[in-house]
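Heads up, the chain below is alone and in the form predicted alone; it's given as structure tokens.
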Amino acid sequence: MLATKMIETPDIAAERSAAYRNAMARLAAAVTIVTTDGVGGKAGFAATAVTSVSDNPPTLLVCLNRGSSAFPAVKANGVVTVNVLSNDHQNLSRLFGGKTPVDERFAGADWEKTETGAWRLPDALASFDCRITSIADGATHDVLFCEVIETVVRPDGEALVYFDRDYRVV
């Protein structure tokens, strides 16, 4: 059986995506920093929407709104590295989840260069380097493939999450 789209009218959709964006803000997620550098430039942004694939080979998948300052340079890199963040990064993560020149952003914190060419951030609870392997179409967002190329973790911390519109402490 074929399902049949409805046609909605402006203010219908416009109601069906907050009461959408309403109830994802009842999902934690773990807050991350993105980074990539490359021929497309230095570039970062903060990401809630990352989750394991698979383990073998080790993917990742992340989600990258199109209007984003970070996409024509994650693009154009076909890297990134994703740093898990503590407790510690909140001030940080608000650097990368706004409107933040890229110079300033990476200015909050000391970075390492990794075998991709991303950056590092040393201090974070796991850090992923990866190579974008496929992008899919997300509507608005482009979904990233990310095949993992090194894996760093810190023994220690407490995890920052996001929920109900601010941060939490795991």
The other form holds:
Number of protein chains: 2
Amino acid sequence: MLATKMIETPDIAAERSAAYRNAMARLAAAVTIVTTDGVGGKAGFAATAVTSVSDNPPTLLVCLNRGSSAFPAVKANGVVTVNVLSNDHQNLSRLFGGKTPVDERFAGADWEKTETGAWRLPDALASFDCRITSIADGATHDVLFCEVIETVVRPDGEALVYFDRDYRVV
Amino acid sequence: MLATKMIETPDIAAERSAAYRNAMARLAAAVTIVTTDGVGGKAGFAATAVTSVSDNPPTLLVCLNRGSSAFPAVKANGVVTVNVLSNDHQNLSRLFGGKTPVDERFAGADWEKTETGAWRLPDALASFDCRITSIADGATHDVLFCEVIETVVRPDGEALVYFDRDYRVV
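For comparison with the form predicted alone, would you give the structure of this protein in the form predicted in complex with another copy of the chain?
The complete assembly is shown below, putting the previous chain first.
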């Protein structure tokens, strides 16, 4: 049983969106930096909408706003590396979450080239080097299904988490 | 540019899955209980694979193992309520994460019926009452795209987070 879309006025829609964002602020999420490189150029963005999908084959998903500056590069390259941030990476997260030009973002840390050609943060808690295998429509966002071809884990270090519109440490 | 599937032996696949799970243990995630009810019956499960997709229209996604006990009910009902857990809900999370029969799971707390007919945990940090609008294939899992029709927020309370295969508080 699948629902049909609701019809509503712009005011009600805006109110519903605001209520939704307030509720989502109560869902804690790990902070990551997602990078890409290739024919579409180098890009990277901070993301909390990253989730494990399956361990066979290893698959995760990333939700990416179609209006974001990194979107064209990610789509053209078809590859991403997801880097899970530690508490030491708060400034880096801010750099990749704002309007900073690409080169300045990446200048905030040293990076290693991954097998897919994207960029790994060497001291990330974990990194997932991925090929995008399919894309689902998520209204304003594309949901990228990513097959993980290589993982690197750092066994120590505290996690950087976003909760109540602020950084927290776990 | 989309990737084709890799061909590999079972041993290599098992190793790759294990490495993936170890890396995913380093991605902190909020703990939720997802409930459903309707023609397919009452069901509920603990989930960390819940992510915001869009605020317009308010949309989230839930990854659900097709082998899970709750799967047939969720598919038949087409509705879910996502309840974000606080630190007070560790025992409830364990109850909904194991092999406990449905009635015993729900006996662990008081629940309110939502507009869709699923079940809200009144002291959840946030709850999202949803209709499933589409489903994407995530290998072993279905990825449920859910339009949020009602949110309830509890402004206080600490978040229950899963990290390094253990509960943490944020």
